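Just the one chain here, laid out as structure tokens, in the form predicted alone.
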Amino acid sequence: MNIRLFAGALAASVSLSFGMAQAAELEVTHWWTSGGEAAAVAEFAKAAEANGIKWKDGAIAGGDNARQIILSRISGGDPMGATQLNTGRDAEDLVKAGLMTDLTPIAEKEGWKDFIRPSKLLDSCTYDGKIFCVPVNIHSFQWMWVNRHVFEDNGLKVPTTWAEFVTEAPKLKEKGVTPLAVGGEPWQINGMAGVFQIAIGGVDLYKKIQINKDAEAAASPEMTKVFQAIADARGLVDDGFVGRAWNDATNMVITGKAGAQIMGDWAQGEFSVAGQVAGKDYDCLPGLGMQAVLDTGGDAFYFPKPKGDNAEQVEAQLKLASLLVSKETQVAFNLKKGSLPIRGDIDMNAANACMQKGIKILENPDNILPSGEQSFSSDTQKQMEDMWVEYFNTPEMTPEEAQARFVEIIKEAN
């Protein structure tokens, strides 16, 4: 090759490489900022970088705060390359407005419908027959985390159900230990209420309310028992719960300052970072040890349409979407996150005892329930959240008063 042709080829090569490098950079927003969450999201970043996509991390602390910023940026014409949201109806309006990249081509090419389970997860990403997000895990709030040493060291029975926990709770108080670690952020209180609804009220009650929007079920004696149980739980928390972050509440359990916490399975990431061993240092009780079911929410990634519908940016988005559901990435991410994978065709033998419990529960489709994010619109979710927070923070409010408000919300729910 003569020098002129060589120079021309080199210039073209450099130009192409530079263009691809620019196009392959994706700003990725999410609210995974705790120790366990940061370790998990690093696995996604590692997979992206290894496959030629520059991961520009855009972590935003606090789920509620992050969600508002994320949705506002997209609707305001300042889209990121990819963003985490809950698997559900968070981005419904943006999808309808045509602001999200259609993932259907890559989903059909790779057969997502054949391996993503349960099917409700992909259904939550589907609008008008097209797929606009990719589920990356199965999260459930239906867990209670118990510090075994707190009970054993104080000569108490390690509880296996909520009823046993309530029996031992006064004895913990006498020992100067907070029985129940709670974080006062609205989503935490709302999520905890959903756990009581299943554990105390029963699966049928939950289905009637969550799926059928049944106001009579919301007004039933079974639901009254749920409100009473939450009122009882108010007496088991410490005075510092208001505004406490969820991972700070988890740390109270890890360090023995509290006996237990009702929190989603993402808490496992914190136990893992702290070197805690499931079944030895802590126990996990699905459905408060009373209902071995899971509400299958979780996290999904959406890919906002880039400015000018940049084809190379869209190509990078589709490539990242593919990586997020790949077998290797699913294993690495979920082992760190403490969540369950969206694939049933991968080797999870390295999962700890609590994750194995969750995997076993998922084997029976009857054990899988929709989460609040999948059942209700953002507006209805916010109304419920406000009601549960006021009830938990207001001991003077009776179960009957709170239930009457709940019934009105369900009547108008969408």
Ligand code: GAL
Second form
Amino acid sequence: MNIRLFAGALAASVSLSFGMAQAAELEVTHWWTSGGEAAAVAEFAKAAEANGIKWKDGAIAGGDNARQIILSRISGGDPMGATQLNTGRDAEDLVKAGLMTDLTPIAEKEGWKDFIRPSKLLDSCTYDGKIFCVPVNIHSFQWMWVNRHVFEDNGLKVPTTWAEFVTEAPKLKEKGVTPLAVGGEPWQINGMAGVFQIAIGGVDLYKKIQINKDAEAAASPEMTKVFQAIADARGLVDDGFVGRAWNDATNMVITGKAGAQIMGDWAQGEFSVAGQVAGKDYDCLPGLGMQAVLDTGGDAFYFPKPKGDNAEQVEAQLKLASLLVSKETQVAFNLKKGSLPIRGDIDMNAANACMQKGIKILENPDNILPSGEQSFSSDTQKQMEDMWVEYFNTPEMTPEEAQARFVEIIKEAN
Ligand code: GAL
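To complete the pair, please output the form predicted together with this ligand; the form predicted alone was given just before.
Shown next: the complete complex, the earlier chain at its head.
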């Protein structure tokens, strides 16, 4: 029997085992369009195709852009078969409106509660006791990526903390190297501000503001130091940062045009695709090397109810949800994505030095903080983004002026 016939027979037998008469097609939307992201999502597509699900890829570039298109398609009655979104509250209105397929049957059958960790990942998918999304990874913004060669080749100390980086930065500038690579999209500036809040302000301050929405904490002198550190960072970027895509900023670090970038660990996928070796070509500093913590950002897949509640589509949705949390798919996907797996019972020995740092941090639940998407409503997140972007783009805006704006947002935060 030739291999194509054999593969077809295998797929048919597998799909029958899940009760599907033929391969159902699912349109899957996501915003994973960079080199590393595309390599990672291809692992999901491969797993789907190998298990009798035809994966119709619906990549949409740019997280903010994609999120709006995805949410409006679902609310407008033009649902896709499955979609990536951030783990958190972005889809809560659609879940409440009953527009998402209930995954509880497969979650209970497979015991997701027993192996998905930390458990708050699943809490973010749970509404009224039912589960409406499947977390697929843990991404954290709490990382700084440093090109080792840029410092070594210029006779400078490879920084291990933000403070050391700021000390070395002027010498980089003298050598014609941009110290800090930044992309000016709102989510990037907002995410970087969150990293400073933890690294400079400390975990307790972050929790008071993010979880308790404590306006006094937002107005504290400790928070003023955060605004000052961000003012320092403003002075370390190149003029072309406004509107730059995150992976173009990562590429500046990879190619030595810049010394470092503060970005989520999806940046790791770009280093990997470029053949860079963690610990040799680049270093990774969780919490800017000052607070070894992670936030549970990351991605979850939602499965909008198909038109007419098409049973075959729902069957394929439940099957894909099961595949995305399976051990083999979790390893294959996360190694390419640079993210951490949502389950602790798999062999991640192939993970590089940076991922191993992240896995170690994950072992202590006290080191894991909620992400902005999990703490604030979309509306509050947007207000925060606008404030951080204005502050970062306006050198004449003082830390005190920006902090006053921040306090007002936290007072009204929901
Ligand atoms: C985040 C997402 C990551 C990463 C990043 C940049 O929102 O969780 O998977 O891809 O956007 O696109």
